[in-house]
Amino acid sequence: MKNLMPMKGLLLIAGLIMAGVSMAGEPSADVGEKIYTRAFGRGCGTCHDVQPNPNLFESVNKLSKEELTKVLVEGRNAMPKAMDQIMNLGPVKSAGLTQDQAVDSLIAYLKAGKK
């Protein structure tokens, strides 16, 4: 019975580690908010909260994920390419997000609306 105690502890630690690994890289509205407020150092809202620029909180319901991703990767009209900026943000890096997950996080934030 004494020999089982260290094994239970090891199993508990392994479970906690696996839970942490499975949560890493998960898209979240919190990271999406950080993307929105920090991209290009001053945030997406610097341009997108001002007319006549598209309001992203409305645009997210009009564009497919593929269309939004294309705009972020390639830019459009006066909007510069943004994906490299997004992928280099600290919160995106520390969460270990892929490009797809970073876009999902931004979409989750935009769909939830401003806090």
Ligand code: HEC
Contents of the next structure:
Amino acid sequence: MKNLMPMKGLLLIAGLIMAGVSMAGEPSADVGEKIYTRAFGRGCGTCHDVQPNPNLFESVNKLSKEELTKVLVEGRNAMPKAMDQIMNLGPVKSAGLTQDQAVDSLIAYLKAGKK
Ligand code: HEC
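What about the form predicted in complex with heme C, after the form predicted on its own?
Next comes the full complex, this chain leading.
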């Protein structure tokens, strides 16, 4: 029985690694939609569904992911910084998304177009 102890340790470590893997998130257009409709309380659409503000469903085809991320992180003119808002949303947290995956989710939603 004594020499089973090291095995137990290994199993524990393996278990922790597996838990870590299953907790890691995956980008999804569903979460992207929640970002679009819920960020800042009433969603990005409060501003972006209104002319003459840029329509994000068009912007997504014009901006690179890097350019889009930069606007979210730094803000731009009347566009508020949005990344903290996005990362603090319930659906983003519970999906366990990294910042990169949250941006991918938003892009996936915007590219699919409004339902
Ligand atoms: C308070 C109004 C407001 C809210 C809320 C808002 N935006 Fe904006 N956003 C703007 C304005 C105004 C601009 C144009 C900025 C400029 O002219 O430089 C802009 C620009 C952008 C751009 C650049 C678009 C382009 O074509 O260059 C992106 C990307 C963007 N916003 C994403 C978002 C996302 C994602 C959200 C929600 C998380 C959001 N915005 C919420 C007002 C807002």
